[in-house]
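Starting off, we have a lone chain in the form predicted alone, written out as structure tokens.
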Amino acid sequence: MGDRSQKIIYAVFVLAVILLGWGIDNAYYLQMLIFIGINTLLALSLNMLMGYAGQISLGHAAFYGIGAYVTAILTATYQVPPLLSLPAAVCMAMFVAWIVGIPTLRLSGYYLGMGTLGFGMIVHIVFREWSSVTGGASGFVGIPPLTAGPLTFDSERHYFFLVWTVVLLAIIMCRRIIDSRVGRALRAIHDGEKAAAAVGVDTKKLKLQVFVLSAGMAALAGFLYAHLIYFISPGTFGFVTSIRIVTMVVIGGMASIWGSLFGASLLTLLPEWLHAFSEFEMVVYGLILMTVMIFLPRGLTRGLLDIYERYRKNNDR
């Protein structure tokens, strides 16, 4: 995709955000769009790790939770301004990812998945059991609204524009990384780690770097979530959330920036459409994931583009 095409897509994206932000007055719809933005950050962060670098993670919600809990504790317990808690939340998640990634990323395949799953479960237990700091199973209350100088993001419209501005910046950053030499090295690792190492790619260093970057982006999503809801609980950052993020990536399309947006949108809106099946949430996700993997293994975004290309070629004949 050329620079001109990317600029056109970004322009359409910005125009759509402006039209939705100013055109929708219903607070519920605006909040749903905010959640789509936060989930897009999560899906994008995991896609960098799983879609481009080929590293499975089943504990990504842990970093999401670290970002949320660090800012909650600093702002509500110690009265730190929210903007000052942001770098602390992101850096804490990245530091934990660095510590965990050094031994864990030596694994591969199913073993790496099990390692990240175990890490996610440990973090979830800490959130639930360290009640004197995190509020325990009852949750953490009293998180203040996000402020930046004289601005207070305490309305859905203001928060909508904030979240989607962050999403746009994250998309641009990820696109620049993917189009760079680092991005080509990541795709080489995805296609074959031993082959990448044979041509001089420092696979261990690069895998750790993308793991840390992915954790920082997830923590940023957690920060935005905490100051949107003003309340967090361990259940939000458990195994089900990690599986939901994986499903967003796979359904939208692995190694697809805009697929992350598509998958996040679908999986955020799906529970609203399937209230009658809320007790079977994991079953529904499993069926959707299985169907997509069988019929559209490259995800909905790339699958639909492939169908369109075949249709166009048939009409050109």
The other form holds:
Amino acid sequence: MGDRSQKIIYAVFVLAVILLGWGIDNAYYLQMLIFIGINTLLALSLNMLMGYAGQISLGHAAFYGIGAYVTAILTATYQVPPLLSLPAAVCMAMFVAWIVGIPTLRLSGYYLGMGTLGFGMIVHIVFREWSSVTGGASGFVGIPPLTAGPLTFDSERHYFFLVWTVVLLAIIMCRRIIDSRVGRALRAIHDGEKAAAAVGVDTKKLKLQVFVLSAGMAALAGFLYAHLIYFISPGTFGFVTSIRIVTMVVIGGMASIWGSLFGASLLTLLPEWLHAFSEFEMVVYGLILMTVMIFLPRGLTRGLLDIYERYRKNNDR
Amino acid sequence: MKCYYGRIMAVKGVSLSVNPEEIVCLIGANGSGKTTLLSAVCGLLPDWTGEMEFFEQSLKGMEPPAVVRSGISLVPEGRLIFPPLSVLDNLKLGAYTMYKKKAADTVKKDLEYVTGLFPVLKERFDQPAGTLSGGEQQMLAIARALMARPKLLLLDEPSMGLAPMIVERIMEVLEVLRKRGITIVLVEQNALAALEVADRGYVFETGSVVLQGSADELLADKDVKRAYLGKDYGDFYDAV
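Okay, that one was the form predicted alone. Can I see the form predicted in complex with the partner chain too?
Whole complex next, starting from this chain.
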């Protein structure tokens, strides 16, 4: 994509955020949009790891949870201001990713999937069983709203703008990484680790770096989630969530930054729309996911672009 | 030196030397240990014993990135280009270690240089590398390796599956590179093509060097003729 079309897309994105932020008064809709933003961050973080570098993680919800729990414990139990708990939460997740990544990233393919799956389960159990600190299975109550100096983000509208500003910054950051020398090297690792090593890419180091970055972004999403809901429980950060993040990436489009946005939007909104089907909700949900994968195997973004291009070619004829 | 895959010894003790600005070829049948040897040199196969030196610097325990930085580039067997990435991105990846040295200008110059060697690559800059023909992919793999500014270029079966005309073109480029001061080690099953450009050669058989000598000697050698140059057994024995 050219520089100009990139700029247009960013402009459309910013405009849409502003219009939606000012135009919508319904608190429920605003909250839905906030969730889409948080899920976009999650999908984006996993897409860097899975879509670009080709490293599967089935335990991503663990980093999401670490971000949420670290800030919950610091702000509620120890009265640390959220501005300080944010770096703590992100650094904690990155540190854990670094420790876990060194042995785990030696694995690849299915084995890496299994390794990260096990890691996710362990973290989930820690959240549930370490009741004195995490509140255990009944959850953690009383997380304070987000404050930064004179600003308090306790209304939906304020939170909406906060989350989507973070999403925009994250998108810009990922875009810059992908377009750089490092981004090329990541895609090379995806294609063939041996070949990447043969041209001088330090594959071990780079995989670890992207894993740590990805964990940090997921923790940021967890931080935003905790201060939005004021309540967290282990169930939110379990295996199902990890799979949902993977689904967002695959449905939206692997190795596509805007695809993360589409995937997150669809997977957030779909369950809401499908309430009408009551007991058949999950059946329809599954059917839609299957249909997307069968007809648009490369994800929504790439798939829709392909359809558009085919349509244009037919019209030219 | 000896090389291992787990408990299997694939190279059973070979000793060889390459002089600067020389083309040396390693020939031998499948499974004789040529590729293994190259992998060991590049640090892709850490499991080896013995000694290996490059300009008086030991290569022991070196990881692939360090090997590339020290001036050794590999054109791997089967080319191993990055098919979904554009030709330009493939070349830029070859310069990965150069970018690290903040030498963006050098990279630009090198890009012009390698596309001068293989003009067809320039026409296809924005195309995904997977859409190139086999010969073009091989050229891309060589160009990619050159982007790291190697002093020593290792080529693993560059002629595999290519038309004789393209093999000839590639061998010509190797001679040009040698004239510009690059040392070349060429692993080939196509012994005739390899020996024609090489100065010296080593013949491998099941993990050992069974024969070595100048390219002309090897071309004339009876055993080499019989085993690798496709001379008929019958002819050979009649002549004896």
